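Quick heads-up: it's one chain on its own, the form predicted alone, in structure tokens.
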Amino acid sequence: MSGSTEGDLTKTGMSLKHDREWDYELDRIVEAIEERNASKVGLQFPEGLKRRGPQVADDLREVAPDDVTFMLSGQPCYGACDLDTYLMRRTDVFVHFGHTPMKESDSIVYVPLFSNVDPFPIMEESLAELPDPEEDPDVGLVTTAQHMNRFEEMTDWLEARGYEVHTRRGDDRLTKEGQVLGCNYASADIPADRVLYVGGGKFHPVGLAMEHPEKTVVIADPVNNAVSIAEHDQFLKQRYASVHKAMDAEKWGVIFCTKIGQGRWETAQEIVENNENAYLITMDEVTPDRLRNFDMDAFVNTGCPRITTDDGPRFHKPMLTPGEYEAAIGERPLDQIEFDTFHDTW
């Protein structure tokens, strides 16, 4: 594979005393301290990259005036739904990487954290996994925010190949043209039977082809340099084991989840309103050891979706996601259960 996986920082100015992988954009952080003249600091990281904390607050110390004290939140973030709200009201600026916004804010900047590793020569054999264009040149393009700053050219390079590349921005949960969320595809909802998904890892692709599977998701990975065809039917077996193990619940806990972008309060109170068995537990980090003391029968979880089908197993009740809650009380088909997505902001 051809190009360098390393951040390309040496056009920043910045002299770094740390290597770096990715572009966190020290000099947009410094300018936002000066413009606001602060003197506290909050940078928050998503769970694989708080190891590099300590890192980029050392470097922004070498740039950043001598009275500015720079926190670290320790808080679990798994995406910009997960904001440390407690730090970032005891702040003059607040810094959130990894992700970009899924609602507009003066009081934070978003680094997204780009790549700059090469996607063309992993989406090159990737088209091994889709038709010939003259046969069916329909294909859909998705990817993360740490690739959006490539998207374009993407596009651009499946056309050169002869494909009609359709593309859509999904919701307002959504900021860019063929992003996705682990909670949100619909930019996904396009007229194309084969999704081209291009970034790291295959916990993106999964989930779409959860919620989309009637489409063949095919993962061009340039981070790990590998093709694929995402796999869903596991999780799907999970997931009726779980609301068959279910369906004899009497006491049913309904969770709540209180961090900002992942709170479907509606939800949460008409299951309850609906269900004298059910109680509603409100918590920030839902986790099997904090669900453990509880005498319930089975959950519902109306927090992230992803808790609930990729940690459901780690669970000593079963842990369903409100459409499976009908299900598992009778009120719709098995069958009909469909992935669980978000598609509001706060």
Contents of the next structure:
There are 2 protein chains.
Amino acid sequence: MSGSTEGDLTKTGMSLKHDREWDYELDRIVEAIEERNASKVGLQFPEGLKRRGPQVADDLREVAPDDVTFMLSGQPCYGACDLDTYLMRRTDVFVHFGHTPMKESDSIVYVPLFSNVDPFPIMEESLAELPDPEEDPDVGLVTTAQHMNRFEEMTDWLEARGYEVHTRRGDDRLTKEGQVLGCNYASADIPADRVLYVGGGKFHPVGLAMEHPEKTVVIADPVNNAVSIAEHDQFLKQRYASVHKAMDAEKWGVIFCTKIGQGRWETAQEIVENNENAYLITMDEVTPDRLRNFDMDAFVNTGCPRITTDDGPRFHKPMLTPGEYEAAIGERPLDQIEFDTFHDTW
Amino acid sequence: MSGSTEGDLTKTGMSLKHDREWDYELDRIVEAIEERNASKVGLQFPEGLKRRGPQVADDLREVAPDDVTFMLSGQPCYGACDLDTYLMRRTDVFVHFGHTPMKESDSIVYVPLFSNVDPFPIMEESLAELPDPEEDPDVGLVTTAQHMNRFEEMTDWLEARGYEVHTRRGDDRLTKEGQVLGCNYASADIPADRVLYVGGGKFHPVGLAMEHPEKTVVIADPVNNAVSIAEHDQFLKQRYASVHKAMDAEKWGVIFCTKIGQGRWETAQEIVENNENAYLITMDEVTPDRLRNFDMDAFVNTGCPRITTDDGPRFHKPMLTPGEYEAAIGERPLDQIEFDTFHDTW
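Return the structure block for the form predicted in complex with another copy of the chain; the form predicted alone was the one displayed.
Zooming out: every chain and molecule, the one shown earlier first.
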């Protein structure tokens, strides 16, 4: 999501208060630099971690050959879908921090930044929100890139307490078993009414609750040391309100996002081909400022669904997901609106 | 310059009040579409004209073959230096409106948007600000892309009134005789103390006055129907203030702009190679939001100089041009600060 949406992301907990320790895997980066005899190295951090960039560059300078130039990406970054392709193409080694590969590539060193926070104390607390395993042993387990390194341990821990733990990898967009992304919760398509999310912030579990409104999503947040239940009502109400507002729209702006992992070309093209009052607009960052340049009645965002669901109210006109657009123009019953998920890679 | 700097550009008059008529040269665009049998056509407008995009797309749809998909660039655009290369590479015909070629290319149709405003009434008024030609006949003449189509007529008009009109093309970055860009005033390197700028807004003549503080720049603005003298004092004072503030800086962020015509790689690299407390940061839009992610004491912007001079105060830390940086670190006398100009293309 865009730089100017930081405020909202803060509310959903993506911006974390605690100063955690991360594993920057400097050895692995230096190894790649030496192997490729690199002279230019690009470093890309997601928004919440950009401040760490200069320090990481310093640490790398100390251990890397002298003639290496390190370049920090100043582009906004909100996921593994959001690679700085400019920097990637113009550096010998390109390191993407904070996410796991959406698609493996020799040109990219992914450093997921595993957290060293112990998840088990807060998991212990979260058991109060799960049913007694003797009555209902089924529970799903999901986490984010930062805690994936302990996923097996977490599974074992729950099993040792009598739960039947349901996990799956999801689809091609996800690297690992049990992993969730802001736009993809296929790993929670499991036969359990409760899903335990172990990880920092509310951004991911709220998305999960929107995608699976029939499930109870228990949040065990080892970073903020808090247990809670993911609420999605406010977001769903906003979605209906936006669709209603857009029903009168004549002129539609159809956004095609040019970020490497956020493009849905067929979806965008199909809309403009079937609506003579629709205009295709291409951009990387989808921000209120940029859309204000276009005198449309409503927008359909075929890019990141979380901009639509989380930041929609910040835009000057209603912004819908492709599915919501169908409802607004009467091609889909209003009660069949679903959370917009992203599959595939690029 | 960036989307969030719109406020300041408005002040320097780039955002024009009058609803002018432009020549969109639709015939030439349709010709290119037919010649190349194009199915995807990209349209890019600069910020002040983005609102016209959908209407131009409508007009083109009426005259172009049915199977053509038109795509509007939603990326910020502030000059011929600022092409939407994503759209350019992915469309069969890419039309860039509002600017003349910084570099000719078969892949780009440039439509400069010539204005149909008559420049002579306001030029008549501006004569009051020029010396009597019998005492001092020398005057320079410059204009922007929008009025270049009448540049010869303007020259003739002044000559008929007894002036010796000095014009030159400038350098490779400029397409035509007498043309100025926000970052390049080589066309005003002429032997005359007064330069007449005929064109809309103050953005260009203020830049000219900063680059040539020894000359008087008379503005004949046929769009806002106003004559004035370009003032640059306020900007120059701000520059000295920024340099002074940055003199104590330890950590420097060195911005390398990734826009096609705004990159000065050697300049950026030289700074980081010679200052161990300098960090190279790459980005396309240079905005206060993006730089706030970096905990630096000061920034050097090797990209668009007008972001530095016009929008500098909007950033959380002092931002300097490469020349000002030399003054701040003591490698150049403070009184030798010059307006930062851009040469070459890409």
